[in-house]
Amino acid sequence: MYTELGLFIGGKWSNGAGRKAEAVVNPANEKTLAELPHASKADLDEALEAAKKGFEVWRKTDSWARGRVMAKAADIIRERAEHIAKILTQEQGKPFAEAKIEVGAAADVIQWMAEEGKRAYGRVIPSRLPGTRTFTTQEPVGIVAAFTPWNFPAITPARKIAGALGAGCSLILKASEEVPGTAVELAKAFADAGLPEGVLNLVFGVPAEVSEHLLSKPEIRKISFTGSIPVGKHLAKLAAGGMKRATMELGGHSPVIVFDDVDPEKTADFAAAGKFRNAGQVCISPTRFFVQENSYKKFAERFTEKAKSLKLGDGLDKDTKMGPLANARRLDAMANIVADCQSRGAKVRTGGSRHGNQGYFFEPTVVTDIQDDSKLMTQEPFGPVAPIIPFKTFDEVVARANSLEFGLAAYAFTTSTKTANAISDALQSGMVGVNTFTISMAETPFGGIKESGYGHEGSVEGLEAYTNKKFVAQA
């Protein structure tokens, strides 16, 4: 049920012989799936060749040809979806149906990108010169580095090979060594839908190493990163020693605002099924819920009793409504995270323990009466564990709300016109949910402020992040 997984350069895959492998572990069973091979710095040269080749194919395909080849690796992960989806729960442990939409979302993104492509749009600007022509085109940016995380497998790869195609640019991917079979498959359909050798290279191996190796080549003209801060940081500084242009999607710690006007318990069905999608590891997920306080203790009873109630397992059962953490790393971080709930004197309303011993599950994890200070309002769980904390005034939450160096996403329920408006207003965040979990879609732009990064990807943002705008005078 897995797939064959290696190294995809030049339009040729390599199997890894001779090179350092590691092991790609399901996280419901942790059992072995396949070995992963790394590439080398040799391989990576080739990469970087076989893109500089890619390039100049690409570039010079018009954006009706180019959109075609990219329409078409959508459909065909569109037929694959099933079978994608599949692999994607083995090796990350979402719900099947879960991974299923992922994949779906992942197709759509460069769907959206084929044609998008074709409105790569320039501007005529009135001339004050008589007989001068001044006017601004728009090129693709080069050769691109792109590094994605673990958890989402199809669509963080996806927003990223489909910005990039549909500018006109090759580029080399580093996917994640955890949940390399589904990047695996993204590029098969790249590859059966006819898009040019050196297009697209997929390649795994030591991520610093990997980084730090492509970043020092004056060949890549931009860089691509979703990820941690501190990894972005250290990243964006290796990009800035070439001017490299960069898009940077970091780490987030959502406030949920839940205002009276709403009813608490239909709010806090919602909010449950939000937080606890993918085990609570989305960067995006909503992860501090500030409830007024003459909702608070309702919404607070309805949220516990959701999290009881999910059914934890292998996200190939279909019974199951949430499956494992991703890594071993992620149950001793949701552990660390619980006992300083509990040291601060914190209550824990439900879970706060591994479950079981197989697999990497944590119970869903409801924390009520928690200091701000505490590591789960300070730091970003990325895991299935809520602090629900009750607020008096609009002023004082959204105080809270600011109060931490991440700006990626923020939600807010209320009934109110004039409060929805205020609201969105206030929160310093790049992206905004009234009344509404579903901030990422294709046709919309994705992207933080403060430390949780800059750029975007998606929507028309995301497509002129792999571009350069060029003014011309021409007398």
The other form holds:
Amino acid sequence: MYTELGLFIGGKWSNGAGRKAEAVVNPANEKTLAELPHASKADLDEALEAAKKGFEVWRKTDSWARGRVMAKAADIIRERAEHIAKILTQEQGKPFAEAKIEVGAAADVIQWMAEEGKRAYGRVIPSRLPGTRTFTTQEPVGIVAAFTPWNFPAITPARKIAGALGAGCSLILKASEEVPGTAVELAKAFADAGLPEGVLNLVFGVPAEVSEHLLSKPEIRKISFTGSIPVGKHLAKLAAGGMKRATMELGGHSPVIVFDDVDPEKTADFAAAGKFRNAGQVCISPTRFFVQENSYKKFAERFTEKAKSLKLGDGLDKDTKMGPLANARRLDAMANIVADCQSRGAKVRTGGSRHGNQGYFFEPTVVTDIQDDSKLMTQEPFGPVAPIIPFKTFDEVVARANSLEFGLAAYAFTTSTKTANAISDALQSGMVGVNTFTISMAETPFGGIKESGYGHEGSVEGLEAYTNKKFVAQA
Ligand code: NAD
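Next block: the form predicted in complex with nicotinamide-adenine-dinucleotide (NAD), after the form predicted alone:
Then the entire complex follows, led off by the chain already shown.
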């Protein structure tokens, strides 16, 4: 029911010289799904050679032809959505319905970039030099190394593959070793759609060894990473060593500001659904709930009721509303965050502990009466723990919302247009959702500011991230 794992190099599947290096575990029952082969340095060098050849072919393939292959891959992914989503749920844990939506979103971004690749426009600049034309063009940046994490096994690799391929680049993707099956399925879809050999290569290994090896190669001209801030900073330094272009999609700790003019209970229903999606393991997850004082009590009570009512279980069970955490590390991280709150006198209204003793389940947890300097308020929780905090004034909440080094996503709920405008202007964040948590779509730019990273994925910006601008003066 799972899938056969392998490395995909130069259009061929291999098992990395037969070394099965790592067990892939189902977080719902801790059973091994498969053994994952790791790439050796020789395999990585082979992937680089393949990507060089792939780049020569793909950059010369016209954008319409490239778009046709990519659109076909998107169609294949949609046809196989159930199959891929089952693999995704088994390896990552999220409910099947969420997995299926994610697979659909992966197909969407591939289709978007299939189209957008045709529109990598340059611009004609009125020339002040007689008899001279001045203009810019966009060219593919070259061979890309991409690194993706374990929380969104389909959409995160798809964004990187789609941007690179849409722009005419070739790619070596090191997907997460904890959720490799979904990435294998994406690679299969591209191969079946007729993608030329070497344009997309998929490897697995020890993350630090793979990134160090690939980023030391001058042929790699761009890196795209999604993951934690410390690893992003490390990879940014490696990229700087070779003056490589970089896109960094790092962590967040998104404030949610609920003003007194909205219905606190309806907003709490909505907020709890947003918070516990993928068990909170989402970089744009709503995580710091600031609620204006008159609504605070009702909001906190309703949010707590919602958290209590969530059915935990294997993501493949129909009535499961929240799956396990993706790995055992997150259980320890959650326990640590909750213990820190409690030691500072916070009130755990529900949850706070591991659920059961098989599978990495952690109870949906709501914390109130919390200090601003506690771990839950200052470090990205990346799990199902929600702090709810009262506030009085606009200026006070803006200062608290902007007080951290994160700047990925922020949300606000209000019925006043004046407040909506003021809050979206005031929040220091790459993305702002006003009265919505839907801020990630194929056609809209996704990216952070401050320590949450730089660059964008998706949309026009997500294509430009994989192109160089060339200026030409032609006398
Ligand atoms: P981690 O910092 O060890 O790893 C984060 C990701 O980076 C993983 O996918 C890992 O395989 C990869 N990685 C680690 N070292 C690397 C290296 N030297 N080169 C290339 N890739 C490398 O943490 P973790 O325990 O896997 O996850 C915990 C934290 O990571 C979370 O608390 C969260 O802050 C962050 N995270 C963020 C995202 C996101 O979408 N931005 C996704 C997953 C994890």
